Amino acid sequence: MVRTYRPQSFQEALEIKKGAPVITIAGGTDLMVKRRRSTGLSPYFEVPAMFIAHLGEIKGVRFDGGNIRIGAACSFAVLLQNEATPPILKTAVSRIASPAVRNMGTIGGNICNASPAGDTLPVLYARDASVVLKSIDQERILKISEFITAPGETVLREDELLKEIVIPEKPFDVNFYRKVGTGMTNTISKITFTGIAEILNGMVKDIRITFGAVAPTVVRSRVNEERLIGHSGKEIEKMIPEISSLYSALINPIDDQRSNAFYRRSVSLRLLGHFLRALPGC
């Protein structure tokens, strides 16, 4: 029999968390198919589990001093219903599996799942967006990219949660994001896509493109995207073919059951392409 606790407070399960090793489960879409085991069998799980999705302190969504601040426990459907949300988020939020899987999963289990193809974490990349990481004793801010260190890996320590999600609070005049999967939805990623890009004066000013189901980590290239700025909508076209193989080089796909590394690949350049055609003045 599972031993379980249910903290009544976010400090209760710190508490929980300094005291002795535990699985934290929010929504559990993941975790449960990960520990599954044989027809008529409860999962495994060698330590006690706790479940946190139920904490007010880390389920909502707001404005804060310029940022977005969403609780690691906020389930995808109220993100989806939330004003607050980014458009583009709510996007690739719209995306994953079922309405019934949507009102269970929760943003910070897509994080520290740390899936190559997570469908919130190239939006998340590409928004500078970082996390709240907090212990009995610290809080600790960083980078997502800082996070997530490999498949499955992040710097999460053994008495810390995630606690919340923050996004810089900034308009951007073109949103791209696109998922290739089987199917729309309930289906897991063979590529994602996202490109954002800010507009002054019919020059881009800041721009951003990430990839995620191709490497160990969602790619991003901050060199090159600062080869983009300063440019025009059509200087950016004819720019295209060394942009692409300038990503070509850091896009690192394997072959899988869901797909194969060259498809991936052609795939990923293509969506490129795309969103820098879709740029003004193009």
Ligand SMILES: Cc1cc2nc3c(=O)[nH]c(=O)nc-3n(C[C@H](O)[C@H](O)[C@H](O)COP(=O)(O)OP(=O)(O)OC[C@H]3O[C@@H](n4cnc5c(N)ncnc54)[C@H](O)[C@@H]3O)c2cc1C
Second form
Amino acid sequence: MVRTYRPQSFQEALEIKKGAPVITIAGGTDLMVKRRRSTGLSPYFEVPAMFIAHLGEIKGVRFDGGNIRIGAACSFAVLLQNEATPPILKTAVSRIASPAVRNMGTIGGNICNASPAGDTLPVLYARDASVVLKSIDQERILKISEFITAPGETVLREDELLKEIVIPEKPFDVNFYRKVGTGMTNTISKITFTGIAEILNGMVKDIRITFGAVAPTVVRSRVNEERLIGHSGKEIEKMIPEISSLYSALINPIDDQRSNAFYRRSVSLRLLGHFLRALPGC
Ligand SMILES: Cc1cc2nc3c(=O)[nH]c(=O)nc-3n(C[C@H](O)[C@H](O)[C@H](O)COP(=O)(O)OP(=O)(O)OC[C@H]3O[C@@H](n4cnc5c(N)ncnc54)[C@H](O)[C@@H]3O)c2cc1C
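Here we have the form predicted alone; I need the corresponding form predicted together with the ligand.
The complete assembly is shown below, putting the previous chain first.
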């Protein structure tokens, strides 16, 4: 039988984490699949399990001094309803799974699961999101790109919990997100593409481009983005072949049961082209 904890506060959850090894369960939509056993047997946990999805302190979304703060246990359904959720994140979340999974699955679980196909991740990378990690003894704030190190791997310590996600509050004029899968939503992504841009006087003032599911972690290059800053849509249209080859060198897709590397590479670069052509003035 599995021993379980249901802390009454986030502080109590941290105390439990400090005391002994426990596995954290938020919505359980990844864990219950990973730990499933034969029909009739309950999922296997080698250490006690601690439930956190009910903790009100980590379930909200709010504006705070130039940032948007999203509690780690915020479900996808709540993110979709909240006015503080950035529109591009809402678009990505609306393409995740089915209503049942969106009611249970959390943004914190999507991040800590660190799947290359996690659908919120490319948006969070593009929006320069940070994660707030808490233990009883300290708080660490890391860029999401520093937090996720490899498929399924993060720098989360044994005594830590992800508390919240912080996204700088900044409007973008162009918000382009595409998920490519076998179906519209209830499907694991073959590819995701995110492109956002800020335009001033017909020129690109800021631009962010990310690719999901085509490398061990999300692909983003500030160097490549900076090549596009200061150019008009017309100029960028002419740069598409050059920019595409720069990104082609960065992405490293694989063949698996969902797709193959050739398809993933060619569709990713086409989506890049669509986004760049969608910039005003093209
Ligand atoms: C049918 C189905 C369809 C799906 N479709 C999609 C999809 O389209 N796109 C997509 O991206 N994902 C999809 N998923 C995967 C899953 O729903 C998401 O990754 C979801 O965000 C996981 O959140 P959770 O709260 O259920 O995580 P859990 O399963 O509870 O936890 C996942 C991992 O994160 C850790 N964790 C969770 N919260 C914290 C925290 N606050 N601090 C520290 N560690 C934490 C857990 O210990 C565990 O290791 C699907 C899953 C299913 C079953």
